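The chain below stands alone and is given in structure tokens; this is the form predicted on its own.
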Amino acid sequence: MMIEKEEIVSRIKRLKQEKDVVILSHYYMPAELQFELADGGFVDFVGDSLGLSVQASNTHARNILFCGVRFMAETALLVNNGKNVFMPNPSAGCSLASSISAADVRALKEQYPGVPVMGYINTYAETKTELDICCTSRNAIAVAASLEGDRIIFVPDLYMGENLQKVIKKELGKDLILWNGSCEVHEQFRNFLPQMAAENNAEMLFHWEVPEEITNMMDDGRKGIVGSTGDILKYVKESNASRFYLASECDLSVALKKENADKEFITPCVKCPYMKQNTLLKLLEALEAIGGEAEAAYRIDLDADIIAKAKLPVERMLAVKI
């Protein structure tokens, strides 16, 4: 029997008390997953991976339900002591986190010894274990700054790299030794070029993991941004320009026109189709098994070895100041 929406609502709410459960909502999520307590909903925070693992550990909830993929949910049990991670769809992955394995790392440090390794927030806990240090797409030329030395070795976004590598090698003097690895969804925006140079009245909002020759359009004096999420969010609020075209996953648009309604977004919407394993059904399941003997489908646990170890690089990040 097919459960109303409204329905479906009124008993995510209802649970998400009785369990005492915060819901973290990335911002690739389907929108009526972007659905927040301020406007009546029911997703606690709505923001970036680490921001929301964050967000959590400063709450009173014993139960973080993430919507997300696995990656995201494991740095939320890494930061969150004593408390208990569950997702919609625990096998949702990420073609980028996938891209590397802690074998791997443990080659590029045999192949250049001494040289620190620096690993975006999107990798698996296995992988973080082997990393020196991991960034954000927002604190990654901080964190590059902290490090001694004039190379450093950066896992695994080959994109993001080619990007980040142009500020770093100006603004720091060092070189990025790079890891070919790609989000599946960021770099399908180089299909788009020839539409995106036709928008010549809106301003570019590009992610670092686009493909370089797409930022490179930056070059020609184009107006807009390379960033974060964060970035791309506060820029768009900054801006005077009322057109802008979105290269990134398409539910970040959700967030956009929300904080900017009278502005208009074009993007080809390119969905990650590992994000959107997650529903608003799966949600509810997920909350239902929470306390009972279902419970463990929806769990995400990490061997305590790894915990010790993953946590490490990521605590290093939190400790540069940006």
Contents of the next structure:
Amino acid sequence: MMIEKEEIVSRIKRLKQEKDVVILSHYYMPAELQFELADGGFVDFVGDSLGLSVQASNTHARNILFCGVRFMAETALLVNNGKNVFMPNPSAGCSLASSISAADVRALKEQYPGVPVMGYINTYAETKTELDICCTSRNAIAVAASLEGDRIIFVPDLYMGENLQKVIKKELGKDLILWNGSCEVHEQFRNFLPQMAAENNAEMLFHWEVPEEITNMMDDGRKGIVGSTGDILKYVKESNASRFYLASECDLSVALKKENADKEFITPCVKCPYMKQNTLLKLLEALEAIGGEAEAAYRIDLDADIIAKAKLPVERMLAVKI
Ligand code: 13P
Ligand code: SF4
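Can I have the other form now, the form predicted together with 1,3-dihydroxyacetonephosphate (13P), not the form predicted on its own?
Every chain and every other molecule in the complex is listed next, the one we just looked at coming first.
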């Protein structure tokens, strides 16, 4: 039997209350999973990966239901090990996170002894056990500034690394040693370069994860920002422009339009297939399962020794002030 959307939403609201669940959602979730409490919905907090990690570390609820991808939910468990962490679909992956293993990081450390390893938060917990410090796309430059020495190993995003390298060399005089991982979503924007170039009257909204040939447009005097999802939202709010070109995941437009009803956003609408493995119905199923035997299918579990080691680079990152 098909359940109406309104009925699903009301069941979600009741169950989250009954079971003491906080619901966290990334900006790349479909619109129905960005339905916040303040708008009559059920999501406690919508944010970028740094904001979600901070929320996860501060929550008092017994259970966290994380609408995002698996490395994000694992991070929530690392920063708040006392809580139960669940996902609507725990198999939701990420091409960056699966591009590098703990053994790969060990090999890099042997190749470059003494060089600190800054790992993007988009890595699995087992890989994090080998990192010195994590960063997200919002705090990467501040984290790099906090490290000793003139070289940093940055893994796994090659494109983000190339984009960061320009700024980090200029501002901090440091060189990055890079890995060959990429976001399969953001690299697709390469196919839309002619379309972007033709958008003369739009400001550009580029995520750090797009290839350098795209961010090079900024060197040619185009207005806009290269940043995290949160940075992009902040930039648009403060900009006087009325038209923007978004080169990041399509559903970031949900928050952009909500916060800037008077502004226009153009995007080829590239979607992350992993993020979209979360649906309203799956969220309801996860909530129904919490507290019973069926919850195992939605629970994020990690070995205690992995948690003990992997939380250190995340905690070091959270201690860096931005
Ligand atoms: P943010 O840190 O900007 O939220 O990005 C997360 C991500 O997975 C981007 O693809
Ligand atoms: Fe991973 Fe890219 Fe999807 Fe973000 S958008 S979760 S980096 S595959």
